[in-house]
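In structure tokens, the next block holds one chain alone, the form predicted on its own.
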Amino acid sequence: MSAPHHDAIPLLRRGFRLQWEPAQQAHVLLYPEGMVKLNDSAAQILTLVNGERSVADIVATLHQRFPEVPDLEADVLDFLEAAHGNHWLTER
């Protein structure tokens, strides 16, 4: 996949859950083969994917929470990209 395009609207594939793990201190992506321990800002990311917003919606609102993090939607969309290229998103 190319990068996302702003007006795609992404949301897990079938079987993925994110979810907090207590253990991991950490949230977590659950499907069906394992599980992956995502950092602080995978997860940021990730608990804004519903299958509702828009790439557009989910770098405005992290751009709310976050005003001094340079580069954030190249890096929203380099995530959301790598995602989608790990088979962890599909688009609605």
Given for the second form:
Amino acid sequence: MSAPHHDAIPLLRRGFRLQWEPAQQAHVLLYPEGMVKLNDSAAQILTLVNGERSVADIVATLHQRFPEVPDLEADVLDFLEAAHGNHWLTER
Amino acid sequence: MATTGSPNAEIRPGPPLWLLAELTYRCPLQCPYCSNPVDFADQGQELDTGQWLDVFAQARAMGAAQLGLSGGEPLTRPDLIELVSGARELGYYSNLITSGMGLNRDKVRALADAGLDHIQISFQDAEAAGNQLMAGSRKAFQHKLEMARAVKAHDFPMVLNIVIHRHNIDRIGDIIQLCLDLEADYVELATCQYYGWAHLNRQGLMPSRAQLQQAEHVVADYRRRLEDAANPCQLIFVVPDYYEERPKPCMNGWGSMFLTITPDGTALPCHSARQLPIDFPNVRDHTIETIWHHSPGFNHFRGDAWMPEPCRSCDEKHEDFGGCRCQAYMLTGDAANADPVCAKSPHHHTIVAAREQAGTPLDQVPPLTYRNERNARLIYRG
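For comparison with the form predicted on its own, kindly provide the form predicted together with its partner chain.
What follows is the whole complex; the chain from before opens it.
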């Protein structure tokens, strides 16, 4: 699995849902008979995945929010690559 | 068994993240490996719509996010659509676990409109004859094929579940191919777990070690092919714990995240626990909060103070929690014992004997007992 292209537009795979769970104080990704509790960074990235924003848009938005974070782009690309590898995401 | 003064009552578990609602024990099929209790015909009255919706709301407020709608066959409940809508409004991810019997295209559409998230259909085999042998129905196979196609046509994610046993394990390649042809997103190849009716029929169901190894090769080969083709379909092969030397961490620990409610409202830490000589609470009498945190039944095997040897001094006790309480009870007579799957258990020989029996030619094995009301009454009243 290679790093996603900047102009690729990721979206959650069919049957996957992201939501905030107060009891766990975390975002979770729900899918058939499964649930993944997301850490803060993963949730920040995945909440921007909407089938309209490109990878470049997502990176730019996060740069604006967290200008102090070094290597942000590399971290986002790594995460998206892993999420693709887990079949959480597809591309439109 | 004493149900008060549990030494583990002070242990505060996390929320019940998974709620399994067994809506009914009614089912048009008669699979001899059904996990329902063998005495299902004698269970009490089903909860009504309002009672189920109240259970959903209470558990959701505590943090339940995954909801399984199961049975029996959940489609026999005339209020299923209403229950699905209620679950969606509450924010559940809802999974319908069905045989496909009683489903039709209009119902698939209505379930989609009501906000159901996912449908799991069970198949018994890759061909009609094998399907009929297990399900006890001649028409089931064609209908299941049609319904799987309808589920995909409505854009549901689809899990196909096939219980694997000695009669169909040699066709596991054909079974996987059928699931891929139907465009399943996940394929669960669940080797029989010997609870309920399956325990009764263990000798007639358990595959031999040679059969199992051959099946593992076939599954590994298909996994490679899927990866090469970048096909997202995942094959989940659940191997029978009877061939393991360490027990499974059953339910991720007693009362740690799973909550099952049976058709009559009994609350259980897992769907087999009803057979244990423990008093389990009912949602008609107590809130889910009280049941989860304060009932003796749910606190019974929390923590590790209840463990006898060899679990007590075992350095793996927090990894597998001593295995499955139901299996310990069925095979040793005491639910607190180590699950005999564990090679450290003094009862491990019962597992070894079952493995040796698994190679017995079929004509020397007692015929399968099918899960139906007549047998349920014969066995329990005979």
